[in-house]
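The chain below stands alone and is given in structure tokens; this is the form predicted on its own.
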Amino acid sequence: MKGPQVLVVGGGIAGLCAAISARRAGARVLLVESAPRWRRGGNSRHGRNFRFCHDQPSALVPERYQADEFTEDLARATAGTGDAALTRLLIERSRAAPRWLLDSGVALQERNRGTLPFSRKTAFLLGGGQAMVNALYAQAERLGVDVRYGCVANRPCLRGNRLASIELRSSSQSGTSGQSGQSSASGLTGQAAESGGVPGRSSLELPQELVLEPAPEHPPEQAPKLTSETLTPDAVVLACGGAQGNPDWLRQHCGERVEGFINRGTPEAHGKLLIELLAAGAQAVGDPSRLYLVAVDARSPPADGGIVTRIRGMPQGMVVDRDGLRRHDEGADRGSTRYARWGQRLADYPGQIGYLLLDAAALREVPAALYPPLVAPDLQGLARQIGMDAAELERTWLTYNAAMRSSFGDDSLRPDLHSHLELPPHSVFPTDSHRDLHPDGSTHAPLDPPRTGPARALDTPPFAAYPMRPGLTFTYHGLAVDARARVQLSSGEPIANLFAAGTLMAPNLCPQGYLSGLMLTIGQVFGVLAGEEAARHVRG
């Protein structure tokens, strides 16, 4: 092959979206995906569904969500500190996802079939994002895209305006598109899946019994050798993420407490390339110390454990910190957004780990997880395990458990209970007039922090609990772009041959906060339209 005339860096949905529509456009693409093939593909491996606008039903959503209703919906996740331009640029251009996504081998679940929540607003993906990783990779390949895996771009060289150069390096083993590799289908290490899903990290304060150290990628005697080159081609889409997968950049940007923290995405989001070129003059655009957390189970691998590791019934329970005591109302939050807002409580819990709590009749409510609960006849038993102060734990339930039956009796859990009761959705109780009794039958102060309803005593045995960690899925820092995905340089002018689409630009239109769906939708309209500037780059 002659040498590229579209680098495309990174193999996501935004990078395989850019090599693809380079491709079509008539441009020799090469895309280079740091992971090895059978990682390929970045978060887009754990991604399920993508928004988009649309004035009417179709097979794979009902009714409508148009332009309007997107861009209030946006505003109101992001607080409107989104670049407008960009994001009326986004909405539009949504329109096409699917049809493209569809034309490109992607398949699509219709709204009528499988057991997916429904969605008004967004398409949900037959087999997932591995699925739709797979199709965009084999579409690359039959239209001609040469594909190097585990090659890492750095260096980039700046003159002026212009891209004049970056150097490639090349792991020995890491093969070309065409070799065979082993599919992942939940992201888990093979050791995590051995360990009857109960995979390890190194996590902080977990008991010793259920930390297990993953397995390195190379021993040492068998660490590939690794090769560089310099390339200089007519275009550069750079698509390679974030920086969540950089202990260093985080540490020092967000402090001592991101040990705690598990990124449940992509080890390959390094940000090396973002930090060379912001170090080169291009302009920043975020909040480098703001993190997207969501609460998953400590079990968790230390990166790429994805969306299923994601714990999600603290409605249904009791959430205390390692030292057993409650510092949030766990019914407050029901929406989607509750898994966001459980993850930033537990970036700021004592050593950054937090305990689900549940007795049996609650653990038959919660959604089902990835991982077992840890089970115990009795609370001093579940203690043990935790390794929990069985005092402080037994205090604190007990404590709650008082405040519920005062309030709601044995069936406060149902909502027609609820609303006999008279209380708004979101009150929290007990007020004054509902003060919680402790065991000596004594009332005391209310219930700090309240407690939301419905909700009721935990009381039946046996008891569970699910350790839980932030998990960190990407952040809120990145290359500034304009409406051609141009990377803009500190001056405010474009660099003519270099653009950059998903993650690593995502913070110009959402520097907060977050819609379901949302990146998936930001990879592939930014994707192809970075592939198609390119290539027009390079038609001149």
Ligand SMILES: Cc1cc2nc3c(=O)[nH]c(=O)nc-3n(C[C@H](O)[C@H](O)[C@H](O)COP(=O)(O)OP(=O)(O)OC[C@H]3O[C@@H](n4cnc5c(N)ncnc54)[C@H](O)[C@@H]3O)c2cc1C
Given for the second form:
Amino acid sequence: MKGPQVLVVGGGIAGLCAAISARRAGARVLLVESAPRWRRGGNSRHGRNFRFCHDQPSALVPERYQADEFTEDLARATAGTGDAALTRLLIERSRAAPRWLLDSGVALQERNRGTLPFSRKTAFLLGGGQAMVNALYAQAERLGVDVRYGCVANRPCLRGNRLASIELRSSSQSGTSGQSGQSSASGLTGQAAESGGVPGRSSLELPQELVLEPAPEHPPEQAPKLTSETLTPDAVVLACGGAQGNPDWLRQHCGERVEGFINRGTPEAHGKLLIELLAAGAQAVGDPSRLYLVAVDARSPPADGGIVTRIRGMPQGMVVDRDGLRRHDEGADRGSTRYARWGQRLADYPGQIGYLLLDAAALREVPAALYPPLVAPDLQGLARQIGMDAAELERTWLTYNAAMRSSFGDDSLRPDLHSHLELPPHSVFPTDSHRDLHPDGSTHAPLDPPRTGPARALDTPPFAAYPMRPGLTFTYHGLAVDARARVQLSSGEPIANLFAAGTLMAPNLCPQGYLSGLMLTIGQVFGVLAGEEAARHVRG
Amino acid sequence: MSAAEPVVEGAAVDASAAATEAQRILAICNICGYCNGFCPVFDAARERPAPHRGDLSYLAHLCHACRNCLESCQYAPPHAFGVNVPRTLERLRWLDYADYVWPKPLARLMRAGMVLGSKADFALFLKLFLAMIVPLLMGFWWLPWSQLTQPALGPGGFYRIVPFPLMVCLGVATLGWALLSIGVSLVRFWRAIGGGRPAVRLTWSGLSAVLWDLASLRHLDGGGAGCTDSHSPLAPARRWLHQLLVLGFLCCFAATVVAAFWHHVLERVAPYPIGSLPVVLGLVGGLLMLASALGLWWLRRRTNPLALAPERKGGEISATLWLLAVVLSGLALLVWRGTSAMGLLLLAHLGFVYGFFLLLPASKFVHAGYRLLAVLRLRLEQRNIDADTSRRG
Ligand SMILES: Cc1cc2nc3c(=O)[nH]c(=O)nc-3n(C[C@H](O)[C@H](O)[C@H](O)COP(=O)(O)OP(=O)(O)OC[C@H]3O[C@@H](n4cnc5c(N)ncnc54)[C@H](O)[C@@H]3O)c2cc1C
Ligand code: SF4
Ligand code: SF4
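Compare with the form predicted on its own: the form predicted in complex with this ligand:
Every component of the complex follows; first up is the chain already shown.
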């Protein structure tokens, strides 16, 4: 085959949309994906719904969601930090996203098919992100896009305002299946898989039959042979996602605490191209130390755990750090941003680990979780399982329960427990300064930090705990682009033949905060745009 | 046990391990829920967060093995979570056929179907297949060669070989046995899947809605996208082939009913002319079954083997072979009934038909009943919910 006119780097939603649209516009397209075929699709495999602007309700969405409201939502979420022109572009072009996906073979879930979370602003992918990714690969291949798995692009060479060349490294059998032959990607996976360096995780023993066994590894016999080639395509679209899979880079910007983070998304997101291009003079957007984190079970696999590892029951229980101390109000946030809040908080906990504590009654109320909780008949037993100081935990627990009874008192069955004075003094009050006199005459310590209700005392054994860590979803650091999706130099000049789409350029629109369903939309809209522009550039 | 672990063909499948694996996987699906637009299994599983044996049976038979949820799963093997819903539920279905079957000894036969690879069970199978051609051998024994090799030209030609009353008696007896055995098994299944669930009201409208669901394969369209027949493209081929197979079966059944009517009421005695209704129905039915059975077999060979439970292979092959034996012998009889081979062909065809009925309760074809009841339960539960919510306003 003749060399490709357009090289697309990365096969998530952004890369696939770019490849398809460039191919439809007549260009010869090569798409390289660093993952092996079975893990193709990056973070896009894990998504489910995307936000789009619509003036009418439809089978996909129950009500309308117009441009003004979308604009306001985004401005509020990002505190107005996004680029205004690109935001307008995103919102206008998001109207066509469902149609474009449907026409490309992606199935969307109609609202009367299965129970969906209520959402008037987003449409749902039938079968989720993996189904979408599969459909887009099939479409790309039907159109004649050349797809290579286990193939990593790196070492972009800039000359003035042009990308002169880029290197591809692939394992010898880059075809359809097998191990990612790429050293850095698989190296990262391997390193993470050992997980020995992650504090606290080894102390969490699970009953053997409940452990999710890892699948047998790929046959190790065929040591991947690396081949390297230098390509000089007319145009390149970068759609290689964020850098959440690169521990070194994370450590450099966020410190040692990243050791305690878990990557929910693909391990392939090593951000190499981003780093290399920034070093070569491309303009950065966003903040490398800002991360989108949610609370996940500390026992989750080191990468690719996806949507199911979240811990969501904070409003039903009490959260403590590894020393047994409460640090935040468990009941304060209820919106969809609450998961992200807890992710951020856990990042600041000592050892980046926290525990959601529940009693038997609360355990029945919390949303289902992937791993069974640690359970013990009493607090001491639970503290032992966690490896926590039992006395400290008990102190926190008693203080919390006492406060719950006096604020939300529902324990009429055992009125004696209302009297704090029956408890040993040291167990009740964390510090003397918090002691004051309650109107009814009993001594009462306002809980610090406070606890927003509804909540109640956790006093029905057995007691349970979910260990939690911050789960990294994506990073807020990327390449600045113009309204034609061209990557910009720090001089402000665009690189004529280099385009970026998806998470890699998302911080142009969303340098902080988040709206659910936004990232897939950015991937779709800027993927299509970058593909069109790249093809246009090729045609000259 | 992880779903990624290959099951050795011929190895016995441990029922409790299969149930544990199903519970593990469904627990993951209950949190994820991405697939709930494909079919009703996922919403039903969420309503049963701690599924017992009957719940698992219900969910297993609610699945019609479109395989979409394997292809779309971000946790499919070789991912560490190893989620493989189609294989796990298919495994449960086969275990269920053996579990609920009545009388119990048939369970051995059903399991034999699952583990065709092992020697002992293969021998058992061989014997059964031989049993199917017993009538043929008996004919040899009893009938003089000259009578056996007479072509069936005039009316009553068939009955010179096998007297009419005997033909009918054997037919009624074997079919009756099949219906009784399957009926009892299904009652046991129905009780099990209702265990611990709110009672449902069985109504005619509910029943007819279900029959329509089944005829139109309502739940079989993969949420609109079709089934994953082969590795990736979603296609409607499997649904069509399956329905053609059922249609073919119904045609053959209709042919028998029409023939009986002609015999008793119109007093026209078989064999009937080529263009006559019973013959046309039988011919069309036979050809439909032949074509669709081969089509399904071809599709299965192209299906991602990861989606299939390896141990079901024996049961599937044997069911296909039995069906083909009936169909091919019937077609052969039609083609060569004017020749001296007629007698042998008739005996063979009848033997296969009776044998088919005898083995029916231990064959894959029982899945129709299980599935019907699972969909019935789904419909009735939904109606109960609808009725409750409308009453509440
Ligand atoms: C659990 C989870 C749930 C989510 N849910 C949603 C949701 O419901 N809605 C939503 O809008 N967003 C969601 N997101 C975010 C969203 O999925 C991603 O931000 C989005 O899919 C990113 O798309 P992308 O194409 O830019 O990158 P990706 O999908 O990550 O694709 C990047 C691809 O590039 C490849 N790659 C990387 N470097 C190279 C290289 N050097 N050479 C070759 N290939 C390379 C990677 O293998 C990868 O396949 C979720 C994320 C996670 C982790
Ligand atoms: S099969 Fe996979 S994608 Fe589908 S619901 Fe289950 S876990 Fe989610
Ligand atoms: S294979 Fe098809 S029918 Fe069975 S559970 Fe999966 S999506 Fe539902």
